[in-house]
Each structure stands twice: as structure tokens, then as C-alpha cells.
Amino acid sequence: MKVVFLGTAASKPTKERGLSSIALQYKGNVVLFDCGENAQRQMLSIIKPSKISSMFLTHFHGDHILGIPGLLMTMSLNERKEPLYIYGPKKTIYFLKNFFKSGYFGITFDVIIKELKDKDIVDFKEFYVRSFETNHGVPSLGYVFKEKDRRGSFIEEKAKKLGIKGRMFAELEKNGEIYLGGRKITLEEVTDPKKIGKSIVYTGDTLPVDIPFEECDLLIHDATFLNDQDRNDTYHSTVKEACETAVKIKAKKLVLTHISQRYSIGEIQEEAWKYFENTIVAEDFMVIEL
């Protein structure tokens, strides 16, 4: 599993930073979170657009969605046939349908658009994505990516001593139990402890909110401002607030994103280390492996 930061700037691009977009590579597929302007160029040599199976949008400010038309046109020019699923908050269907009416995009594949609410779950074979409501002044969502837990490896020596062999392994895995000589043997008896799936939380742009998840492996949090005075009345978080959220949900690692050009990276990093040691400031093209 890899998390690739394609764009990390706040509101407008800089020479070093593109606009918000994060790609999550998981077993050959790519899930895209937000798609700011120039996202597809940022993908070159890193992400294959053909591998993007779904897109989750946090909200409809331009710096998070203006890369969508160009990306879909590139997919069409590459003769994509597989459907693309796009998920987002309230008004996602309205905005995207108008988007696609605004020019001759020539999209060659189905685009399936679905709106999500707080605590909705989109279930995939080996993982799920859960939405949670955020506070950004417009309809907005954050997302939890959770890899499903997997059973532990079979303890073959123990299983064989109990008389399990051949097709019995498949039956035990399918049903969770098997009867031998009148005795019930459960899957847990002959496997190592289950493997807990990795979890990633992405807030998008937001004031601090309660995140319905604990002990995540990676928290990616809005950290647009160093202090509350700079924030004024905007709906963004400070570095300290992002760190406090990381402590609250027991995150193992915190990545600060939506970086304002008004501050140096050193200032942001120094401020973060006051409150949460395992914090890094996002940079474009940064890759985190889990």
C-alpha cells in the first residue's frame, strides 16, 4: 500500500506545490482522493490513470476538483472502457453533470456518480471507505480508508495433529468451523492471530471535527494556518489543531497538508513537533508506504 501526494498546496499552486490530490495505490488499483488542477500532470511516471478505479471528493472548491475534466479526457484518449466511480458530498451529482455539459469532453466510458452522507460506507472486496462530515462552510466530507482484517496463517502442524488435511482447509476457511470425530474445530484454533488491516484518515479542508475512528496508521490533516489569528473566519485547521486530532484518535503518523505559502516548512515542522512528534509536512511526490 502506497500513499502518493500529488498536490499539497493551499488554495493556489506554487512553483513547488500543485493543488490537492492524493493517490492511494493498493494491490494494482488506485483510489484518488480529490483531483486539483494539474493532478494528471503530477501523475506522470508515478500513477497510471488507467489504474484509477474510484475517486473520492471532499468538497467542491476549485482547488480540489478542477483537475477532473482533463484527467477524464486523458483516460478517454487512452481508450479506457472500465467505468469510473466518483463519490462526494451533497451536490456532487449536480456539479459534475454541469461540469460535463460545459465542453466537448468525449468521454468513452461510464462515469458513475454517487453522493455520500456522514458515516456512509463504500465497500470493496478487500477494503472499505467510510465518510465522515467535516466543517468547511460548504458540503464537505472526510474519508477513512480501512483495509479489511485478514485471518492469520494456518498453523499446519497443529491442524494436521487435529486431523485436518486436504480439502478440509478450504471448508474450514469457508465456514469458520469443521466437525471431526464429533468435535468442533474453529478456524481460530488452527491459525495465527488475525492480521489487522491498515487504516488511513484524510480530512480534506476543515475546522477540527470529531473523527469516528481510533488508532489509525496514518492521519492526513488540513494544517493551513500556524495560529488562530491568521485563520480569521476561514474553515481551516491550525497545525496545533491537526496535532491534537492525531493525539485524540491515536494516529501512528501525522502528515500535514494544504500548506500555505505564507509559512516556511521549518516553521510548520517546528510548530508540529511541539504537540505530536511523529509529524511530517507533506511535499508533492512524497510517497508513504504502509
Given for the second form:
Number of protein chains: 2
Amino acid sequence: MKVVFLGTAASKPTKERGLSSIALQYKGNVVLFDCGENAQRQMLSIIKPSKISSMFLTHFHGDHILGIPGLLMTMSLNERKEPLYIYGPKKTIYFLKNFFKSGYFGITFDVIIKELKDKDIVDFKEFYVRSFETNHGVPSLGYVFKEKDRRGSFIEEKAKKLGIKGRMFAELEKNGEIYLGGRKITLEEVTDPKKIGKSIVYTGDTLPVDIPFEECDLLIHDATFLNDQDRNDTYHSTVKEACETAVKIKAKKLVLTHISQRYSIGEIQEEAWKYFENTIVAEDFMVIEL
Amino acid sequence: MKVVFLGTAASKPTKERGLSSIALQYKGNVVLFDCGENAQRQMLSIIKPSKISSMFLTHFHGDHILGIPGLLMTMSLNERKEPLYIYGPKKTIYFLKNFFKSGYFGITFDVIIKELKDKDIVDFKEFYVRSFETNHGVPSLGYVFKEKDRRGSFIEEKAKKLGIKGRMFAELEKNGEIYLGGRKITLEEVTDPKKIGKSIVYTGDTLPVDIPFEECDLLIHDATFLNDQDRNDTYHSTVKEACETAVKIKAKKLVLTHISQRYSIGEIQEEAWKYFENTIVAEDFMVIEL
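Same protein, the form predicted together with a further copy of the same chain this time rather than the form predicted alone?
Every component of the complex follows; first up is the chain already shown.
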């Protein structure tokens, strides 16, 4: 599983940073979180647009969504036929409908749009994405990406000793238990400990919020401001607040993103290390493997 | 006067080329022709968004207009107050209205949108822009930018010899003529030959069309295809056709743009030189001074 940071700027692009977009590469599929202007160019020779199966949008400020129509137009020029699923907060359908009526786009595939609420689950075969409400002054969501847990491998010797053989393995796998000579044998008894799926939490833009998931492998958090007084009346987090949230949910690693051009990376990194050691400041094209 | 090529790709961005946008810097003002996705980032440290007074759009395919909302959002973050004028073909108002309803943009200034028809003139103090219909399968316009001609400098010695002095200069300037001792003296008599204003023609995307302007200093022409058979049923020009148009309207210089990634620059340049010598193949960030 690879997390590719396609854009890490706050609100306006800079020479070094494009607008918000994160691609999650998972077994040949790509799930895109936000799609800021120019995402399609940022992903050149990294992500094939045809691999993007679904898109999760945190909110409808321009810097998080203006790359959508261009990307869909390019997918259409590439003659995509597969449907694309777009998930987002309240008003996603209204906004995207207007978007597609703002020019001649000639989309060649179905775009299936679904609005999510707090704590909705979108279930995929090997993972799920769960939304949670954030606090950004407009309808907004954060997302938990959770790879499903899988059973451990069979401990063949132990299983054989208990008399399991042939099609019994399949039955045990299917039902979670099997009766042999009056004794119940559970799947857990004859397999290694289950493999815990990886998990990623992405907040999008937000003031600090409660995240309904603990011990994620990676927390990607808004960290627009270094000082509380710079925030004014905007709904963003400070570096310190992002770190405090990481501590609170026992995140294993923290990536700070939505980086304002007013601070140096050194300043941000130094501030973060005061509160949470395993912190990285995001950069465009940075890749994190999990 | 500087013409800055901010994006020169055809339909999709490449690593080297952004999407269509051309900035014309004229005495501290900037007129933008088309505004493809990411134009705001392409213009970083070249064009200040605050200097853009008006925008002329050739048509509403995504690669020519998807940079508009992001640019306007950035202008708003910069607290712009001055109105912005946007001109384009039929349906410009409908499309832009939907555009501004596709997210939360919080525009801080007036956006004045006007739809132009064939051979409309938008008059500015020192120049005018004239639209002409092009042939691109959807409502589309090309534009002539024409700096107004100015009178030559006064030939002071000659004027004095004829008795012109003091406030008479202002009167002559205003009325174009003055009567002195019963003799009519015209402005032309006592000034150097008039200074012919510079002129630029931009076609946008189009099949070859009649351009209602001759001997322009610069013709910027769609040259998407090298071979006629690559065109299929698209409404674009070949390199040869762009050159033929340059010859026909006696353009002084030709810039080929909307460059398809399927050809090498060398091939395009070589083909062009067969038909029109003073041809350049556009590149991103190329600047032409006039």
C-alpha cells in the first residue's frame, strides 16, 4: 500500500506545492482523497488515471476539488468506460452537477456520486472507508481508510494432528469452526494470529476534531498554522493541535499537510517534534509505504 | 508589450506543457487569453493575478477554461477589489454561472461577464480586442488584439515656422486641424508619420478560418496535427494549414500552439518551415516581445 502526496499546499499553489490531493495505491487500484487543481498533471508518470476507481472529497473549497473536471476530461480522452465513484459531504451532488454544466466535457463513463454523513461506511472487497464529520465552517468530512483484517496462515502441523484434512480446511475457513469426533475446533486454534489490516486517517481541512479510530498506522492532518494567532477566524488546525490529536488517538505516524507558505519547513518540523516524535511534514510527490 | 505563453499543450497536460493560456502584458495591465487548468500556478513569479484586468475565452472545452475558478479564488484570497471582465462566446454566462455554483469560492470582487459575437469590438483606452468566429464544433471565437495607432511626434521646427505656438498645439491635437491666417494646417502636416500599433491574432482551437485582419505582427494559431489523417473528426488545424493562414493574412510572425504530445518539436518545426519561414513552435514560459 502506497500513499502518494500529489499536492500539499494551503489554499494557493506555490512553486514547490500543488493543491490538495492524496492518492492511495492499493493492489492495482487507486483511491483518491481530494482532487485539487492540477492533480491530473501532478500524477503524471506516478498514477494512471484509469486506475482510479473512487474519489473521496473532504469539502468543496476550490483547492480541494478543482482538479476533478480536468481529470475526468482526460479519463474521457483516454476512452475510459469503467464507472467512477465520487463520495463527499452534503451538497456534493449539487456542486458536481453544476461543475459538469460549466463547459463541454463529453464524459465517456458513468460518474456515480454519493453523499456521506458522519460515520458512514463505504465497503470494498478488501478495505472500507469510513467518514467522520470535521469542523471547517462548511459541510466537511474526514476519512478512515481501513484494510480489513485477515486470518493468519494455517498451522498445518497442528491442524493435521487434530485430524483436519482435505476439504475440511475449506469448511473450517467458511464456517470458522468444525466438529471432529465431537470436539469443536475453531479456525483461530489452527491459524497464526490474524493479520491486522493497515489503517490511514485523513482529516482534510479542519479545526481539531474527535476521530473515531484509534492506533491508525498513519494520520494525515491539516496543519495550516504554526501559531494560534495566525489562524484568525479560519477553520484550520495548528501544528500543535495536529500533534495532540495524533497523541490522543495513538497514531503510529503523523504527516502534516496543507502547508502554508508563510512558514519554513524547519519551523514546522521543530514545532511538531516537541509534541509528537514520529511526524513528517508532507512534500509534493512524497510516498509513504505501509 | 510581452506575450507570455503560460500553457501550450493540446487537451491533456504533459510534464513539459500546461493547458492553454496566454498572457499579454501591456503597460502594467495583463489581458489573459484562455485560462486552462493550473494557469494560476504557471503564472507564479511571472504575472501578478492582481494585474489581470480582463480575460478573453475562445471556447468552453475544459483545457481552455478550468483554471478560471482557482485563479479567481486566489485573487479573492489576495483580497482583490477591482472588477474582472470576462469575455467569451455564446453560453459563457451560463457556463461561468454554473462554475461559480460548483463549490464555495467567496469571490471578493465583481466579475462582469460579456458574450461576444462575430466581429464585436471591446474598446480599451490604448487598444481594442476584436472577436471573430472560428470553427471548432462548439461556439468559439478567435481574437485580434490591436494597439491603437498613435500620431507621430510634433516636428517642432516646422510647426513654429507655420506660426503654431502655445495652446495652439493642444487645439491642433484635439481637432486634427487649425486655421492660421486663413490657412488650414492639419496635424499630419506637422507631425512625424503615425506610429502603427502592434497587433496580435489568436485563433484558439479551430479548423482553418478566415481571419478579418491582415499583416498582424504575431499570429498564434492552433497546430494540433502534423498530418491531415491524424485529425479524424476533430476541429483542429494542421501545421500546414496554420502556415497557409499566416501566408494568406501576411502575418509577420507565426507561433504554433496547442501542441500534441504525439509529435516531436523538430518534426513540427521542420514541417512549418516548408510553408512559412518566420515560425516558432510555442513552449511553456516562452516570451515574445513586440
